[in-house]
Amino acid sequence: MTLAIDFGTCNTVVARWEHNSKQVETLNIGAPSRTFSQYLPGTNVPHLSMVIPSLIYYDQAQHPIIGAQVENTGLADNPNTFRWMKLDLLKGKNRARRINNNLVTPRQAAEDFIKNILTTDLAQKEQDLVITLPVEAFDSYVDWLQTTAIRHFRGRVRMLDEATACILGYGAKIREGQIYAIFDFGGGTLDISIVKTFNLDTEQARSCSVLGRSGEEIGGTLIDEWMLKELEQAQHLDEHDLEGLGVDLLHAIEHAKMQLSNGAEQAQISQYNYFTNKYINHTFTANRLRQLLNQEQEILGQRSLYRLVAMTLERALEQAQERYGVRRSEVSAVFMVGGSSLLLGIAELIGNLLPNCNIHYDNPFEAIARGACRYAGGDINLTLVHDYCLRAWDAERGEYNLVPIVPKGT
């Protein structure tokens, strides 16, 4: 049987492919797992997904505790806890933290997190592992992820880009020879791919060809930070007032964001700090959240989140046209994955840029892991999405030039 892991910034999903029944099962690995509930657009019934929060805590004996166990014991905001590890690695941040007189880096913490998943009894029974990676991942991240998987898994390890995994995960809605946009917007990254499908009626491994790609290091955690800053300013709070609330307050903000994105006009946050006797009561409105997302931000290069999302989609479309002559009018549907794809105004933005496309949200949290399970045999030949250049001195102009030696698209 085949195991698949979609290692995410906020949550990780593990799935298993049953070769005999040809069915995918999202796994509950015990205490680290929890059920995540989210309302999909236009529905009144919560969509339930089995996830492992991407958290790891080291106790006094340096023994790691991962996932929901960290949240359930109130340790998510503890100094000995690592979170958002994937985002740190993608950004090249690997500064060590002193924990119990030992130095632990985000890279080591992330490896320990994945190791704890791969060494569970359920994982040890499997023969094959497929692990997904973002479209915009650089070689250092890919090498680390592959090395970690090989080191801690006894069977065969294969890598699959998240765009192809998404196509396989949404298989029932995919048609042969069509062009689709994969919109993967999670806790820390935005990856957009323009793909064309083929081999849908065969048992061959590949089911799509990536025509254009683009990505940004933005996601839901950044929006949560903006909303927290808004709350702090409105309630005149300082660090002392927020002590002891930590993860509970962040969860409340995330829940408010989800409510507003699902059609609520307002969402209230109420928290009482027993350490400071401070009562926090704040109401977020849909209009204010939309303003935040449409407001120019210094961290985004004086662009708004909506603007940056639109620019990322435009780059992917332009690349598909430059390389393969594909027009935006040929894109027949958009498949949304990642919790931030459900964010207020995002579907509207995509609909305005691709007005003739159906937008699908059926399984935003599990689609990639489920699709990776359906991946069977052979590697995907990923083309480069960055130019690799030499920095050469131009004596006539008196300046340096970047000379591409391996162009993107290779």
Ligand SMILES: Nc1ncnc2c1ncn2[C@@H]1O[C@H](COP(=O)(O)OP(=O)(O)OP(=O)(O)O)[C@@H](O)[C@H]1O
Second form
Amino acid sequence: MTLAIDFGTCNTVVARWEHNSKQVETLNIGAPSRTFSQYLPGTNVPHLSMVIPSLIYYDQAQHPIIGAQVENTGLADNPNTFRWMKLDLLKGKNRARRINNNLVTPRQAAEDFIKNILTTDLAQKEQDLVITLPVEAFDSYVDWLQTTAIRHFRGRVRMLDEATACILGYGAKIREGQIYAIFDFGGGTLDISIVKTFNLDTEQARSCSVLGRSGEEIGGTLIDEWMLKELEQAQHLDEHDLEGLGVDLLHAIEHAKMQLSNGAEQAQISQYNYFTNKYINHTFTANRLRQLLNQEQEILGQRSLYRLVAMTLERALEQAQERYGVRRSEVSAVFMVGGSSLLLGIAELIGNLLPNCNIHYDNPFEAIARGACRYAGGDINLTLVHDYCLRAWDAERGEYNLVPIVPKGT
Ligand SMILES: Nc1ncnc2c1ncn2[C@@H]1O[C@H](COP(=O)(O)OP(=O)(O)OP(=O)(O)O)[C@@H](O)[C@H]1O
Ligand SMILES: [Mg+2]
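In place of the form predicted alone, output the structure of the form predicted in complex with the named molecule.
Below, the chain from earlier opens the complete complex, with every other chain and molecule after it.
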């Protein structure tokens, strides 16, 4: 059987392909996993996803604890806990932290996190692994992820980009010869791909070509930080007032962002700081959040988040036009994935930019891992892999296999 891992900035998803039944299952690996309940646009029944929060804590014996266990034991805010490791790696930040007199880098923490997943009994049983990558990942990140997977998984390891994996997860919704946009907006990255499907109606493996793609290192964590800054300014708080509150407050802010994105007009944050005896009480409104997302930001090169998202989509569309003469009117649907695709105003923005498209929000958290799993399960043609994925590691033979590759986008 085969396994797929989507290592995310905030959440990691593990899926397994069942050869006999040809079904994908999202895995619950026990204490590190948690069920995430969300209302998707246009629905009134909570949608459940199985995720492993991308968190790792080192105890006094330097023994790591990962995922939901870190949150459930109140350790998310502990100085021995790492979060958002993927973002650090993508940005080339690898400053070590002293933990129990040992220096631990974000890269080491991320490796330990992935190792803990790959060495669970569930994962060890499998022979084949596919790991997903952001569209715009640097070679150093790709090499690190591949090396990590090879080191801790004894079977075959392959890589697939996250956006391409996504389209494969939407089996029933995709049709032969159609052009689709995949909009993946997570905790730390925005990846947009324009793809065309083929071979769907034949006995051969399903496939698709990537016609255009673009990405930015922006995501939900950045918005949480802007909202925190806003709260600090509005409540005239200084560093001392926030002491010891860090992660709890960020959590409350993230929750408020989700409430406002899910349709609430306002969301209140109340936190008592036992260190400073200060009570923090703030109300965010949907209008104010919309303004914040429309406001020019220095970190985005004096562009607003909405503008940068629009520009990223335009870039992907332009690439598809320049290379393949594909017009935007030919894009028939958009598949939305990643938690930040649910962010206030995003569906509207995409709807305005691609007015004739259906916008699908079926399984924003699991779609990538599930799609990658189908690819690994052999249901999908290998020619759609990214051109950096030249190698597949065969542990039994102790050598790399060459995957039949075609240049990106052909
Ligand atoms: N309903 C919602 N409205 C707005 N934002 C949301 C919602 N649900 C989740 N998010 C945000 O989505 C982000 C997490 O999404 P996801 O799990 O897809 O990211 P990830 O895969 O870990 O990140 P990446 O793919 O960028 O590495 C968080 O920033 C979270 O605050
Ligand atoms: Mg993701």
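What you see is a predicted model; the values in this text were computed from it and never measured. Positions refer to the first chain, counted from 1. Rigid core here is just the name for the largest C-alpha set that superposes within 1.5 Å across the two forms.
- Relative to the superposed core, residue 108 shifts its CA atom by less than 2 Å between the two forms.
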